[in-house]
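In the block that follows, a single chain appears as structure tokens, in the form predicted on its own.
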Amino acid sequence: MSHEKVLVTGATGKLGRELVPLLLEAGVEVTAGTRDPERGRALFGSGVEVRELNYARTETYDAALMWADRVFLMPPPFSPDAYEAIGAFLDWAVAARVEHVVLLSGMAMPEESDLPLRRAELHLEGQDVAGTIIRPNLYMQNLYPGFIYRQIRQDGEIRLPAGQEGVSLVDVRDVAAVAARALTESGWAGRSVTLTGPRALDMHEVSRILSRHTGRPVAYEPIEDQEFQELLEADGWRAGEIEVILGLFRSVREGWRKPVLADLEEALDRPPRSFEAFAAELEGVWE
């Protein structure tokens, strides 16, 4: 595949910044699509072609897709308009005759739901193009950096509406590794994989593991949706994004994100990274 080119959309996000180097290591030519090209150039250097790509501006599509054979399609995170945002771009990519689209979706997507990511899955499945759907569980990296990390630093607490159910958190680096294989190997057309970590942890267990590695007490306080909404509003999240995030935590409380599946281990020929290993890598950041 060294002669082929892959367009990575959302290239400067948590997943994209892990995926781009893996593709380069595989000998693939990469275009990094991002709304912030300067940030992309700072991240990836001269070895990666960086193009502006804004789903809301169709005039950015052609340059990003130029000579691309395969596309990693990243919906805007936590967006209630994720389907509308990427639908037109997906149509454009198919018209540009890309060969394969790998769509990032999410775990716990009921087949009959009208959720934006499920609509995106169905849209891809209805296209005349090879498609792969990747459905990860919540990322370990949602705990660092970001909103939850700031809670831990300031108050020694994790305050979330997650109830008492477990979540098989997955390391974003493992998700990137699966995406890289889907984009560089044969046999992935028509496949859907759900990616989880090696075991389900409730937030009390997450807090205990973090406590061991921070050297300071970390506690989990279950809170109601309304209180969490107020915390997110104070942190600058928009109303539509907040509703999506509240929906994610409802799926946690209902047990939809507890299962541990074998898809990741089968794709990578190794076990997924554990939350304990992730926490151990971050010991210094909590001081």
Ligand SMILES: NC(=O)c1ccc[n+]([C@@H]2O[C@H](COP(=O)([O-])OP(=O)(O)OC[C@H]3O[C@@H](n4cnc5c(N)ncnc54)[C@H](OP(=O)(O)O)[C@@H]3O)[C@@H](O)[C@H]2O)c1
The other form holds:
Amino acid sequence: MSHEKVLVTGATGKLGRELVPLLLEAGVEVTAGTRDPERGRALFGSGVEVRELNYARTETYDAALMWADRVFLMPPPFSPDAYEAIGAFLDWAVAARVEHVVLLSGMAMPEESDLPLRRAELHLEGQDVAGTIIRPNLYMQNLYPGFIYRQIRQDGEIRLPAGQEGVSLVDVRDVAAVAARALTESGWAGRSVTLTGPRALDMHEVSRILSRHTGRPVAYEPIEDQEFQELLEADGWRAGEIEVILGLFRSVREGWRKPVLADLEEALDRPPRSFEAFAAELEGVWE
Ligand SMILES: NC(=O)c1ccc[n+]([C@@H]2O[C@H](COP(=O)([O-])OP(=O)(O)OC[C@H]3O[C@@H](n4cnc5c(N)ncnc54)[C@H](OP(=O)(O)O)[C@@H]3O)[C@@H](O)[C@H]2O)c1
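Mind sharing the form predicted in complex with the ligand? What's above is the form predicted on its own.
Whole complex next, starting from this chain.
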């Protein structure tokens, strides 16, 4: 199979920055799409073509898609309008005759739900293009860097509305590895995979594992939505984003994010990375 070029949207994000080097290693030419090409060039160096791509600006679409025959499609994070944002771009890419679109979606969506990412999946399935849907559980990398990391450093405490339920957190590097295979190997058209880590951990277990590696005690305190909303507001999050985040934690409390599935191991021919290994790598960031 010939692969001329892959456009990676969201290339500077947690997943995109892992995916771009994997595609280069596989010998594929890559365009990295970002709203801030200068930041993209600083991140990737000279081996990657970086193009401005902003879903809100259709004038950026053509140059980003130039010569691309495959697209990794990343919805914007925490956006209640994620479907509208990527739907228009997907239509544009199909009209530009890309051959294969790999859509990043998410775990924990009932088939009949009208959540933005579920609508994006159905939109892709209705297009005249080969499609693959990747549905990861929450990433381990949400714990560092970001909001939760700041909570731990300041208070030695994780305060989330996650109840007592387990989550089969997945390492974003494993998700990127599956995406790289879907973009470079045959046999992925029409496939959907749900990617989880090897074990469901509740937040008490997450805290215990982090404690072993931070050199300080970390505790989990389950909180109510209202308190979490206030914490997020104080941290500068917008109302629409907060609603999406509260929905994610509702899905945790309802047990939707607990299953451990075999898709990742089947795709990579090796077990998923563990949270223990991820936490061990973080030693040194807690001082
Ligand atoms: N985080 C998780 O645990 C997780 C798990 C499963 C699924 N997901 C899904 O993954 C998606 C991204 O979330 P994330 O947490 O991975 O985010 P992230 O690491 O912050 O990356 C998101 C990327 O989207 C790009 N972006 C934002 N707005 C854009 C726009 N208007 N036009 C073009 N690009 C735009 C940003 O790139 P620039 O700033 O460079 O433009 C950024 O690199 C979400 O839909 C989320 O539901 C996330």
